[in-house]
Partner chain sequence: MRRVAIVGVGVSKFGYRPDVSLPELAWEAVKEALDDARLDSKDIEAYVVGNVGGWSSEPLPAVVVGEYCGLTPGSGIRVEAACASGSSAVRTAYHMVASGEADVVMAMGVEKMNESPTPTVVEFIGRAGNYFWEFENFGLTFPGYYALHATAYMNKYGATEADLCEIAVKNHYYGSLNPKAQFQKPITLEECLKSRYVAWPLKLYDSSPITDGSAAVILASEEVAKKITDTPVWIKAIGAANGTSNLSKRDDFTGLEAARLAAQRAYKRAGIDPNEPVKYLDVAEVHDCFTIAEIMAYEDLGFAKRGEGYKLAREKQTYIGGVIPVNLSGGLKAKGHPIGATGVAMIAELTRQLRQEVERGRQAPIKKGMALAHNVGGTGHYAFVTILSL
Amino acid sequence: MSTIIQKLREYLDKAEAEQIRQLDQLVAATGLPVYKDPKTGALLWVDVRELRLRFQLSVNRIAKFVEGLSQERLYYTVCKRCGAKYFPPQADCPRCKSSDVEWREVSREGELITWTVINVKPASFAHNKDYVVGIVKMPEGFNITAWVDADPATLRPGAKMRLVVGRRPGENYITYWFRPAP
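Mind pulling up that one chain's structure, the form predicted on its own?
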């Protein structure tokens, strides 16, 4: 049984193999890794060197956020000095530069502001079917951008949305998303 990480790597390797095959053909035919963009006509250089990145970021100062996700809770921070609220949470207040923050749990319901259907996906999400991303205004006064598990034809501005924290079906890693409130 392969994990989503293995499946994603297999998908990207397959897509990249096709790109490399096309690049080899281009260089063999023209001597240069340059082609004309079919939409704009602009000349594009395709670097022949591969650059793979995998980030490792310290989340030690926002460990409460990570712990919350594992407990199916979502947290934000409030600056104790100036009262600014942050989601995603901030360990340091960008407004007044204080590091004295308080952790609070995000409400489970908000109001849909807007949404879009993602048809053209970044490589790391290319294995997914088209999906909906929305911006939801939370009662705490900040907005959360996240996937929306709903038929986009049924959505409307102002609709009540329910925050879900858990393992996203098909990917099996913990994240958060919205679905219409019952």
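Right, the form predicted on its own is done; let's see the coordinates for the form predicted together with the partner chain.
Chain only, nothing else included.
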């Protein structure tokens, strides 16, 4: 069962394959990666060196959040000293400077505040159909940003939304999203 990671690499490679082939041919023929911009006639040097970025982000201090995801649960934190609630969960409370937090599961229903449909997508999301991103107000008092699995024409401010945690269809890693509450 492949996930998005390998599929995305293949997708991006495929999108650039023709350009890379042409660049290689150009260098083989002329000895230089230089061409004339068809729009303006300006001379352009196409970078011979490619930089691929993939970051490693520490989730060590929010390990409980990761453990929750693996059980298809979403956790937030509450400061044991002052009661401040955090989503995204954070291990430190800047309000009272305590790092003693309690992990609690987020409620499953909230109200839609606002939303958009991403029509022009970033390169690493270009394999998706247009997707809806919303911000939902939760009863705990914080908001959650996530995809909304719904026809955008049916959405209204204040609409009741159900939180879902699970493997995202098509990408196959565990994350969270909303769908209209039944």
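Numbering follows the first chain given and starts at 1. For clarity, a rigid core is taken as the largest C-alpha set superposing within 1.5 Å between two forms. Note that the coordinates shown come from a computational prediction; the quantities given were computed from them, not determined experimentally.
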{"item": "C-alpha of T40 off by 2 Å or more between the two forms on rigid core", "value": "yes"}
{"item": "Core fit, then K97 C-alpha moves 2 Å or more between the two forms", "value": "yes"}
{"item": "Displaced residue check between the two forms: R49, CA, 2 Å or over, core reference", "value": "yes"}
